[in-house]
Structure formats: structure tokens, C-alpha cells
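Coming up is one lone chain in C-alpha cells, specifically the form predicted on its own.
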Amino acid sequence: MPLSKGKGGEERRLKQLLDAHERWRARDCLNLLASENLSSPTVQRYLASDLSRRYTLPLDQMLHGEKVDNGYAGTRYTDQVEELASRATGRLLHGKFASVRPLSGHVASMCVLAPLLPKGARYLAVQPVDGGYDGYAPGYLPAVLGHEVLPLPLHGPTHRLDVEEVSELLHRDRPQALVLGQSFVLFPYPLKEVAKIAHEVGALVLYDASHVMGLIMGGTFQDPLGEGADVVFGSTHKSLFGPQGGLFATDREDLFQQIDAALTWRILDNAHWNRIAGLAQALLETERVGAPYASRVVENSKALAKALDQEEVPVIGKDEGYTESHQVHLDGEELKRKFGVAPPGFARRLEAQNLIIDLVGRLGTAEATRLGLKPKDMPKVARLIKESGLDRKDVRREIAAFRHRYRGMAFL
């Protein structure tokens, strides 16, 4: 849009945008996106720390004949909280080498992508059209890093991946990697199986966790590391709770330095250490409430897709038990072919109500169970989502009140 010159009256604008968003998105909605959650006070207050000021600059080479280990002076705190979130990681993730740098789960990926595949790398991974991430289609990330992208093909609505075919995948293409992670995800991988198979044909196998990071460090979904993976990484605020940003983690201490190494004016330079903080905190919760909380989210998942089941609400895998994950999927073509709806459509219905799910169909329940809904109350939700989006009903006095009965936050 074309700029202006500010006006006296756009930072009483500026104020009350953000007032109505808070009043709107963190008061009245019931937010059901799978890739939002909700961070502690305390974690909150971390963010808003002198920390959001300061800077770092982690060197490890000589200056002026001296060997130095930062760049700059007065990080004695944040070089600990660095630590600290760091230690956290690798024992959520089992790995013994981590770091929370990223500063998105998308620049995770390109922390491990760049410097482990060379330029003219191939690397499969799961594409757009199999639910894939859409970083990983051919003229993003790949053209970006100078890779070629292979498409790790997924079968069934559910998106399930078929070991033999990843086998005759392998061996035919060779390629430098294999690349396991989706946006749409329901069910774990048979990763030690794949696993076994990549090593054999020399293919890292790396794992992007975005969406289910806080199910694995919960140990509810899968142990990546722990079933053959060579790195785990991805993004922090989906199931897991924390504020925006990425990690990674591995075992191998030969993987962590090529990785490490291309980090400092390379992919990064500052890291945003009040992020980096309200990391540390919320890796810190999921160690004392991740197992109940993560155990929650898929009861809740489970319960929601059944509940929607039962109002007619199309949704997919009901024979395979609907979901393992925090996430539950509208069938969009039985959506569009019963009531005339796509899922576009179907979520601005939603919305207009103050209902708030994606766009593509997808739902979440990791924000809705950090609330403090359990399984009993799924039924309320399917029925509020039916009606606000199949029966045209108002019903926004009704998901006021439903919203406002949870003030607090559970697994604190």
C-alpha cells in the first residue's frame, strides 16, 4: 500500500488495534488453529524483559590477539539463559547437542539444511499436495539453498507413508537425505524402519517437528531421535507452548558443528534473546507438565473429531481412530459435496462467530486444552462449530459465555 506521513492520531490507532485484538482473539474467541498456543505469564513477562534490548554476538576466533568467545560485553546473564534453554532441549528431545538460536521453525530448516547437504544436494520430502510443508516445494527452500527436491509420496487421506515405497525410493534416487515432517499430520511415521533404510543407502534422515514438538517432548507422539533421526528441529509454538521461533537437537556431535559453524553471519546474526528466555521457560514447563499436557491434547483431538462425527461434520480417519496429534481434518470434498461449503468458506462462517480455524480445513486442540477443555467439553465445541458453520446460526453470545468459563491456563 502507498505510505504516508504519520499522523498526531495513529498512535491512539495503533493502541486501539491492539486493544481490540486482545479483547477479540485472547478474550472472546475459541481458538482452534493447529498452529497457535498459548504462552504462561510467565513466560510473557520474559519476552517483555530488558532482554528484548540487548544483543550477543557468540564468536569462538581472536581479536586483537585475543581469544574471544562473544563479541560483546555485559552477556554474562544471557549467555547462562542461553545455556540453560539449550540443556533444556536436548533432554526433552533426548539429543546431546541442541540449540534455540532459530529464530523460526523455517529458519531451523535452512540451520540444517545449508550447511549438510552441498549445492546440488536431493533430499526427499513429503510435498503440498501430500500435506507437505510448502518450504520444502520446489522453488522455495530448494532454490533457495541450491537443492533438488525429490517428493516423498503419502497415501490416503491420512497421509500415511508406505515403508516399501520409501525403500525403492531410496535405492533407486540416492538421495543425500530424507526429509520426514508435515503440515497436515495425524500419525506418527514408522521412523525406525525408514531410518534403517536411509542409513543403508548413506541419506541423513532429519525431522522437522514443527507441528507435534510439544507431543514428542511431551513423549506422547514419537522419539525421533530416539527411532533413528539424525536431527530433529522445527518451530516452538504449535503444540509445544512457547513464544514463536525454532530449535534443533541431535546426538551427533559431527552433525552439530558442520550446523553450528554456518550459524554467525552466515543464517544468523542476533538471536533475540527475550525470545530465547521465554523459550527457556516454557521448555522448563513441558518438563514438570508436558507428559499430562501432551497426553491431553490427543484425548481432546480424539474427542473433537468424533464429537464433529456425530454432528455430521465431515472429518477424516474415522477408521483409523481419527488423530494421534493435536490436529483433527475436515474432509473438504465431502464438506463441498454435502453443503456447499469448501473450507475457505467454511472457516469465514466460523470466524464471523468467533470460532477460529484454518482456512485449508485443518483444526487444533493444543491452544484449547492449555485453556483447560478436557474430552467432556468437545461435544459443546463440535455442536457450536455445526451450527455456526453448516446451520448459519448466531451463536456468538453463546461462545462468549462457553469462552469465558476458561480465564485461566491448565499445565502451568
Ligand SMILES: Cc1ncc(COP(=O)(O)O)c(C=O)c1O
Second form
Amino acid sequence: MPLSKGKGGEERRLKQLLDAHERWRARDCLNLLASENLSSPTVQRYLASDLSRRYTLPLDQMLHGEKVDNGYAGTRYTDQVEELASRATGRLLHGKFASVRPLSGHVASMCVLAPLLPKGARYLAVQPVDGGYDGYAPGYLPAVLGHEVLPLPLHGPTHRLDVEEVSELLHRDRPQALVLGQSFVLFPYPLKEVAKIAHEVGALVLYDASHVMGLIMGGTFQDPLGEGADVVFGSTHKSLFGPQGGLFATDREDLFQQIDAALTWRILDNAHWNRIAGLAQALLETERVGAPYASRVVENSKALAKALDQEEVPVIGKDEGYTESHQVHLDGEELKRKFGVAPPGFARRLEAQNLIIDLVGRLGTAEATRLGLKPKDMPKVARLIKESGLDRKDVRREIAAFRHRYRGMAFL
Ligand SMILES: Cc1ncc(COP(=O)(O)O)c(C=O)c1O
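To complete the pair, please output the form predicted in complex with the named molecule; the form predicted on its own was given just before.
After this comes the whole thing, all chains and molecules, with the earlier chain placed first.
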């Protein structure tokens, strides 16, 4: 877009855009994006706090012959906020060492992979064709960090990992790491078995929990560090209801030191301390209400998938119980074959009715759960999806009325 000189009306225009966005997305829409969530009013308050303007730089250095523990003065409270957040992360992920400095899930992946794997190292990771994160495709993180990525194949529409096949690949290719984690994730991995095999061939097990972080912390999905992963890392804002950001945890002091020593001035500097204050709050909320929240998210996903199926909207995974995560996947092929509409067109029809899903046909129930929706609400949500996407009915008034009932926030 060409840059234009600021004109008088642009500040007003900016305000109008933000107001319109908030009215639409935060008030009128029912959001079923798997990557998004709602954070509490306290988290929002901390995000807008004075910390949004401050710096701190904990370090251990000599400056003009004097030992200093920070590059800045004025940080006496900030550093304690970070400590609270890191400790809560460690408790929730069952790791002795944790950091909340990564600015996002993608950055968390860089923070972990760059120092642990030397340039030229090989690792196995799920590729986008099997529901993996695009960042692990050869042209992205591997190209940026100088690594070679080998595809970790998954099978079937529910993306299952075959332990024997992984064992063969690990023995044949002898990669330095096995990177687990997906963007399209319905079921946990048989992690204990694969971690054991990976360790036998000397590979680190690095678990990208970006999507399922809130479920892991709530104790419903799997316990990556407890089941053998060396490091768990990822986003803080998908199934976890924190501000947008990243974190990592490990039980191994040597790995933590390696990662931590490579953060400042390599991958980050300012870690955005208002975000960390908001995250600390979200993590403390998770310690309080994370278990019932995560269980409800999964119950809602199962109920939504089943109800969609009953409405004859094609979904993946009926024979396997549909899902154990916050996600529900539409069967794109079947949708196209039976109803002549592919997931992007289907999603656009829903968007026109203020129902938001992503264009690849992935739905998520984390935000709806935080709004207070329960399994009993899912038949109605499924019907509204069907009427919008297949029957092309105008259901905006019904959605507005439904949304009006859910103004508050559950699991506070
Ligand atoms: C598995 C996985 N890892 C990393 C990321 C990147 O996360 P973020 O958007 O927080 O940078 C995503 C994003 O969707 C993801 O699905």
C-alpha cells in the first residue's frame, strides 16, 4: 500500500475503524476461530497499564567496574512480575524452569530451536499437508535458522502418528530432534512411546503446544514434560486465554540455560512487560479455574462436532469421538462433493452472518467456552452454522439475540 501523508481526517477514521471492529467482532459475532480466545478484564487492564511503556533488562554484567543486575533503573516491581509469570508457567507445565519472554508462539519456536540445534542440524516435524504448522515447512523456520526439516508423517483425516513408522524414521535418519505439535490438532500423541524411542537415538523431543496450551495447563490433553518431552513451548492465546505471546518450560537445567542465554539480543530484547503482567494474571486464573475450563472446552468441541454431524454438515472423526481438543474439523472434500461449497466459500457465508471460523474449515470452542456456552448450546450453534453455510439463510438477528445472552465471561 503506498504511504500517504497524514491527513486531518485519519485519526477520526482510525477511531471509527477500531470502534467498528469492536462492535462487530467483540459484540455481534460468535467467534469460533481455534486460534483466538477472550482474556479477562484484569488481563486487559494489565495490558493497558504503565508497564506497556517501560523497559527492564535483567542481566549479570560488569559496568564500569561495578556488578549490575539490570540495564535499567526503575524495575523493582517489573522483575517480580516476570518471576510470578515464570513460576506459574513452571507449575502449570510441570517444569522446573520456564520463561515467558518469547513474543509469540512462532518466536517461542525460534527461541527453542535456534540455540538447541546447531546450523545444519536435522529435525523431524509435522508438515502442513498433515495438519502441521506452516512455520516448520522447509522455506520458513528451517530456512531462517539453517536447519534441515524432514517430514514427520501423520495418517488419516484425524492426523494420527504411527509409532513404528516414527521409530523407523528416527533410526534411519538419526535427526537431532523430533518436533511435535500441529496447527490442526484433534488428538494427543502417544508421546511416552515416541519420546522413549527418540531419546534412544539421541534426539531431543521438542513439543510445540501453541494450540493446546490451555488444555495442557488445565490437565485435559496430555502432559508433555511428564510424558517425556524435553521442552514444551508455544503461544499463550489460543486455548490458553492469555494475551498474545509465547512461553517455554523444561525440567532440564542444561537446556534452559542454553535457551535462556540465547534470548536477549539474539531473538529478543524488550519482552513487552505489560504482556507479561497480563500473562501472569491469565496463568494465575488458569491455576484457579483451568481444569473445569479445559474440560468444558473439550465437552463443547465434542458436542459441536456431533451436532454438526446431526445437521449433516460434514465433520472429521466420527468413529474416533470427533475430537479431544478445542478444535473441530470440517470435512472439506465431503462439503464440496455433497454441497458444492469448499471450506473458504463456506466460511465466507458464515462470516456474512457474523459467525467466524477460519477459511480452512477449522472451528474452535475456546472463546465460546469463555463466553459461557455449554454443550446444551451446541445444537443451536450447529443449526446456525448449517443454515448460514448450506441453506444460505439470513440468521443475523438470531445470532445477535443469542450473542446478547452471553455478554459476560465464564471461568473468571
Ligand atoms: C503449532 C503452531 N505453532 C506456532 C504457531 C505460531 O503461533 P503465534 O501466532 O503465536 O506466533 C502456530 C500458529 O497458529 C501454530 O499453530
